[in-house]
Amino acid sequence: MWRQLLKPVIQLRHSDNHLLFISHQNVYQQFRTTFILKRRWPPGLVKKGRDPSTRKMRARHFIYDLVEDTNVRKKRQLEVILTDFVAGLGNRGDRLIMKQKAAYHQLLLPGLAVYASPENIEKFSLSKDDVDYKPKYSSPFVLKTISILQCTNVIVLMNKDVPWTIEPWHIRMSFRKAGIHVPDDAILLPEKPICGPNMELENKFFEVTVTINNTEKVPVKCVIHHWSTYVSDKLTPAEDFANQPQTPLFPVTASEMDSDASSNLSTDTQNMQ
């Protein structure tokens, strides 16, 4: 019987493969695992100047009632310090408190964050204190809301009565409808003013520059569509702007079309990271 199980191993051994040499090189570790135990009835204690192995401890002694598996211990978290800008966690010097799993596959192994060492702490106080310092992202969450700005339509509303020109905030009044709150001052609208009600303007888009805490600008497409009180000359709103072809009010220089290409594929790119 017990030929029959090595055979195959024993065959393994005369191959002429030699990679299958080094399999009895490897190195078993040992399942580390801890519980914390106590006995039931403890076993008295011996007289003095008495061996202790001469005292026969009873079957009642091996009884043991279980106080604590430290594989289910909650384990404590880890602080880490970033090397560089994480989205959705900080900029590079900032310190993190995460858990242990995340903190290790997320960052520690890719290199984007150290240990919250005495030493790794003096070091990247330093840099932060440099007058060079400049963070890459002036919030964690910037590339988010880049890309969200970037993919939104944002449908303005314009009466089809009463003569308009659009101004800040109109533009913010549509963005609070799409659910995103931007003040007045972080509006930039095109230097060309856009007046109407004019029909030639409906369904084309603009777009207006975005300041996102004083520092990045982003570009956001806002489509025209007029918007009357009376039934009988209410517009039917296009369901979906994004699936649909849509022209721009103003022309599109070649440059600017460069640009958008590669503002999309850099959106693309990070999407896909």
Second form
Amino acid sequence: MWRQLLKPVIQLRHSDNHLLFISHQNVYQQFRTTFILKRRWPPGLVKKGRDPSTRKMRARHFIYDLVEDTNVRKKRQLEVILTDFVAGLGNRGDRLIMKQKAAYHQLLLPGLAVYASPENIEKFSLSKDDVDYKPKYSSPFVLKTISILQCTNVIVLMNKDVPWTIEPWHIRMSFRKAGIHVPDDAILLPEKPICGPNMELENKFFEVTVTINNTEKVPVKCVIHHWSTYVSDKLTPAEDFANQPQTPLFPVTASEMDSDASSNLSTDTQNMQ
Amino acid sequence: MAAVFGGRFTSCFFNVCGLRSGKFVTSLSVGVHEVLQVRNYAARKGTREKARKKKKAKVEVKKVGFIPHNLRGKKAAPVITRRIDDSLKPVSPDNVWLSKFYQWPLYSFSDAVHCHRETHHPTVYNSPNEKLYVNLELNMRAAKENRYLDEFTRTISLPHPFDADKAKSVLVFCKSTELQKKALIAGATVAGDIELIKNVQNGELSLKDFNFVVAHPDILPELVLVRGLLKRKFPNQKSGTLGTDIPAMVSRFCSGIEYTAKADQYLKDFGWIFTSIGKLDMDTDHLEENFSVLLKDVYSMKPNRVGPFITKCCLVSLPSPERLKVDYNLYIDEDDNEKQEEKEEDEEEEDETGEAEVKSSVVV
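Now that we've seen the form predicted on its own, could you pull up the form predicted together with its partner chain?
First the chain shown before, then all remaining chains and molecules of the complex.
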């Protein structure tokens, strides 16, 4: 227990606040620990009116038993208020309860949150009903959902023999099989209806726009694959094609490409200025 | 030299050399009889029994399944479970979410059936009359610690039967001819009384031809004669093969559904049931009734201990890979409530009748 007397301090080298960065050398702090001990042999009493320093202490009175090492105690959770959007945690103004270490290193040091003292609660805390509440994203988990949905290719299984037209519930059902839960009204199909069965459509992707929490929109690639009820007629499994580069169902025409390119250029020039 | 000095010397010398009975023996080998104590009697009482017990003591080798190489040889046994617990995962606050990061959604029975019907629609899989399977996960721990329930097979009669598999052959033993006729109408292959038992004993009737043996309590004394031949098939109340209502029992075993609760070989507390309760093109209410009957029958095998018996209930319909979690508590809690109500009624009756009686024990 006495081997470590000092611990190195983690310094924030890249923050704007120069006070947080003390020196170019490593800074060590003393371990602040309290060990609760108990005397094994009770010392004798001191006579009335006498100074307690006159108590006779023998060697046995300096034998202690360890009752508790306060370093090993469970620490209380820390309440903080976010001052900025943090992915996976919350929007500006949300109150969180976290572990002390995590709250300090991830939020307080980088300046993304403040302690939830009564003054700070009045100053920084915002709820959904407030006028000032302007969330950056509708939910802290939206960014992750968007990033994953952009990369996924959802396999839309349609029949090889029965005629069909793709409807929103087909897409919802395919998403559910892929492990993504989407309500019917959040799905926006492409303008042109897709009919089949058509072997030219096999393994070609079309884009579906998914609306998360009625705000954020993500285009998701859906790949058509035909399913035959008869075992002999079955095609190779869809999973083999899911990771390969796909060809689009509605190929982008030359005129559309030019218009897109010109619009992109205009935004770039604006940014440069 | 010795002969010159006199008789005493010679005799002493020869004695020292150990000349006995004409053979020359060294001083070491002289006292063999005296130094090595050879005993001619048995070992101390209890020594041989102890040795025998030590030989017999068998160490119970516990069957352990496959352990990955990086966990072998460690003192702490690796905790392997087949039961997936997602209660620590959060419930999604968004309307679009990935099932990987959140709890499995809990569907109502009708919603789950609707989902399966979507996947089996003519425009997709094109098999709308596929069977609907129920996958139940059980906790097979018995009332005592480290004891587990055995695998069991039960037959239930569904209120809305669907395309039956091969009809099962049922053998019926009962004394009255009326009951025998009713049994045959209900679907039994053979029905009879004491004469039939004699046929079984003779060997004219082979028990292997029949799946189930149903009997009325009257004929039980005569049936005991064939107990050894019947073995597992011997009628008993627990399995439902012994009872007074013969036609109902016969129809149950003839056209009913048989399900097996299997247990993992190494993880004995993990058990599962996989049966079909109907077809997707049946009415949702009919399917729901079949489902509740199955659940109640499974619940009747519950061991008398704290904790859930059924841990998970999923609806599966092949060839779709989807497993839709269904809330089974709605169909079981009713039973518990009924039992509690019955107990309360009994208590009320007791209070009314026995006011003067002093109650020594309190019924909880």
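Residue numbers count along the first chain shown, from 1. All figures in this text were calculated on a predicted structure; none of them were measured in a lab. Basically, rigid core = biggest C-alpha set you can superpose within 1.5 Å across the two forms.
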{"property": "Post core alignment: K204 C-alpha displaced by 2 Å or more between these two forms", "result": "no"}
